[in-house]
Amino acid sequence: MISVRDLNVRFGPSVAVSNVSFDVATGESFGLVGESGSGKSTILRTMMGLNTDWSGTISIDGLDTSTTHRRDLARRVQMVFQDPYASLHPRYAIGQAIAEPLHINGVANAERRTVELLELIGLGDKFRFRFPHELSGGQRQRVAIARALALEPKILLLDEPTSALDVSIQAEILNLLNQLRSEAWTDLCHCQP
């Protein structure tokens, strides 16, 4: 499902990642482990097409990410960033934030699917009109996960999704991710493309 070969990433004259290679099979969970500043987030951002100065090869679901249009890639892989507050627009209500990728990609029934996603992550329709600053860190992370799931990707890249949360909320988010992994999430929300 994912193949990274000889990945090198630069930021100007600085080398951020040097000669990284790994494979991830379909259905497999894979973790990048390393100290702070070792390049874990940089690798994920490069896989998503967010870094431009890199060499090597990255293949996701059979697509070469260097030649695949960003929209086609987004249908297959989505990322949940470490800081959910920074990844949500402060002036967009939660429902707008979740529905945005659906609208951009011309997916029908965006409002209905937004409500289904809110139910899936355990927040419900009542959160649709709230803003990010009105939610706890755990609730914001749940919204970030729902937004990532909106396009029904085959792959979720998670950049330390629980690091900014207290221990009890970390457990809730990990339980949600395990639930999503163990059950086909489309079966849970009965979403129609």
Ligand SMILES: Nc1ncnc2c1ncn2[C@@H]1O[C@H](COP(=O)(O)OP(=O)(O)O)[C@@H](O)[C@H]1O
Given for the second form:
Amino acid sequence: MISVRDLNVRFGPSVAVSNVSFDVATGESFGLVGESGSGKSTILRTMMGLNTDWSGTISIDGLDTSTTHRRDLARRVQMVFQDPYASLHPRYAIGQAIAEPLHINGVANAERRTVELLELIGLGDKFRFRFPHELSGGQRQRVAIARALALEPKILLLDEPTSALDVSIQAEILNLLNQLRSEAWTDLCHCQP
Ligand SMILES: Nc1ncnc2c1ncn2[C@@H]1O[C@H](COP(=O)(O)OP(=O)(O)O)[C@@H](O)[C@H]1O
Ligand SMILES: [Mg+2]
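The form predicted on its own done, now the form predicted together with this ligand:
Time for the whole complex; same chain goes first.
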């Protein structure tokens, strides 16, 4: 599902990622571990097309990311960033934030789908009209996860999704991710002949 080969990423004269290769199979959970500043976020951001100065090959679901249109990748891979406060637009109500990728990609019934996504992350319809500053950190990260799941991507890249949250909330988010993953895996198994 993911194949990264000989990835090198530079920021001006400095090398942030040097010769990284790894593969992730369908249905697999893969953890990228390394000390702070070792390049984990840079690898994920490069996979999402958010860095320009890189070499090597990144293939996602068989597609070469350097020659595939952003829109085609958006349905395959989405990312949840470390800090949900920074990744949600402060003037977008939660419902708008979740519906935005649906609108951009011309998905029908965006409103119904938004309500379904709010249910899925355990927040419910009433959160649709609230703004990010009216939510707790854990609730905001749930919204970021719902937004990332809106287009039903095959791959979810999670960049330390709990590290900006209180310890008491971290388990809540990890439980949600485990639950989503087992549901997705069940769906996947049903699809096989
Ligand atoms: N936008 C950027 N401009 C310049 N240097 C950056 C940028 N983003 C990350 N870096 C540098 O790249 C290296 C890897 O950073 P990062 O990928 O954030 O590490 P990690 O996520 O493992 O903590 C660090 O040395 C960091 O300072
Ligand atoms: Mg990081």
